[in-house]
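Okay, so here's just one chain, in structure tokens, the form predicted on its own.
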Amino acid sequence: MGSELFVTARVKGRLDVEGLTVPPGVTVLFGPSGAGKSTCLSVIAGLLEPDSGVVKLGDVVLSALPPHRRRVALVFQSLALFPHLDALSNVAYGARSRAEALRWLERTRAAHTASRRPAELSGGEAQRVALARALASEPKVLLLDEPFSAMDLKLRRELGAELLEVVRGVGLPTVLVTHDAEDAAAFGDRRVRLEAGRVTLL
């Protein structure tokens, strides 16, 4: 199993986050839009520097790290995919071997998607492969930014479930953002609220 992740984290005006913990599993951070939830993923993931706090991984200080050597994974809202390569390329661009993306994209059930490019793709599809390209860098922490937002309730529902599922499998801690109360009641093992930049529940 993974490390619990540490989030103490301010950005004035924007997040004030004390000892947010994530253990292995899938932690849903949700709130209104403009609550913080996408800020406190950059500063997760070193996109974003905050005024103060520390990021930390088990005793490893991700905070002291650049974006490439903190090995978080960040799978955006847009899913980011590249337009020109098929499924199984897009995978394999993280991954160690195009067998082990082909071995992605069959635990994320997408291996059927292996020759067909992004354009070609359902958005359940589409999430599959964003997830499986994620999953194949072999990261330490994954971080879901909206990542089912543009589907109806059927398929976020499936996709959820699919999700904690392989997530659960490997072990990682992962933070989903949604905005929506009832996702963030059905996609995770456990749930934080943030509003105005602060966590009000967990």
Second form
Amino acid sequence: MGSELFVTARVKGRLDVEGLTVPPGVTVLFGPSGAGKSTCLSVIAGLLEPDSGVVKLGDVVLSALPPHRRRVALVFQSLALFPHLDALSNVAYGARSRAEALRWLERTRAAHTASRRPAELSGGEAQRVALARALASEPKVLLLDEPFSAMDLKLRRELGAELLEVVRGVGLPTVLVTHDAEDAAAFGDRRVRLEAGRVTLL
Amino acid sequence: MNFEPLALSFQVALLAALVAGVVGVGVGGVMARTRFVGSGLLDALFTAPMVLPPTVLGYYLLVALGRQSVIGQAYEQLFGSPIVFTRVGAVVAASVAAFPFVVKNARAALEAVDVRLIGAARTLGASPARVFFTVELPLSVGGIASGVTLGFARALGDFGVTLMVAGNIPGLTRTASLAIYDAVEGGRDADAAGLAAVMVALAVGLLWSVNRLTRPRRHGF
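In place of the form predicted on its own, output the structure of the form predicted together with its partner chain.
Let's see the whole complex now, leading with the same chain.
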């Protein structure tokens, strides 16, 4: 059983989260644009230093570590695939080995894209590669920022359901951010509302 | 026509481009990612060699590296020969002239790298140094290469700084630009014309290649 993620963070004018807990499984963080959802993920990943607060995983104080030692993988809304590397090399970037990377591409059903550059991937393929890359780095926490927003509704629900099966299979504490209440209902085991920087568990 | 000054210019300019390239990319990288008190002033200082009279640069290099200076004396103790009025002096002079071109271009290219790619790399477990060499540098290679090429071209053509710091010693520090001056002074018009034509061809060729390096291209190559 994995540990629980605990977040208390304040970023002046952007975020005020008090005691958000994320157990293993998918917690959906939703709320209107500008409510601080992405800011919250950046703080957890260590890419943004909060004015005050603490991020813990079990007893480990993540906020004392630099981002590359936190083992918190973040899938950006833009996916942020490395444009100069093919899909397999993208996944292998944080993986133990290329063989391991290929196994993750297989699990997200994107093995056929291995030798293609990000510019040559469809939206759905890029999505699969981005998730494979995050999971291949063997994270202890997974963060997904509006992960399926670039796709039309039908594909989004289908691909979302499929990829979240993979995520659930891994069993990590996972935060999925969305501004869409219906997505939140469709994707989450647990839903947290973030509005004007404050969290409410639904 | 005597080709020795051209060969010497090439040798000096290559070394200068290498020195300015390594130092310039390092400095450009730091300046692209950090803001500190005085960073704007430092930027102006690093860029100044582009617009300062070469004699001013040469003067300060003489003050800093001359046989009476701390650096000059330490170097002479270590290597048994001075910096100034040697080929090393010529390389230093050309490196300083080339440096701003590398810093400006490297900084602009590195700043253009999407910060989300850097963030993604960090969350995948990469240290800042690894991110620099595996993400930032490969994605800025075009801009850096054009900076180094411009620096090389500038080093190849340097006259004033080299004259001040390295003198005009035949076979040792007399580069092509100095040799042209000498040829004109000595009434050897054919030599001057030949060297000048070669320099023009080189400059045009290098600038043409810079244009090719910086031509916008779609990602994915």
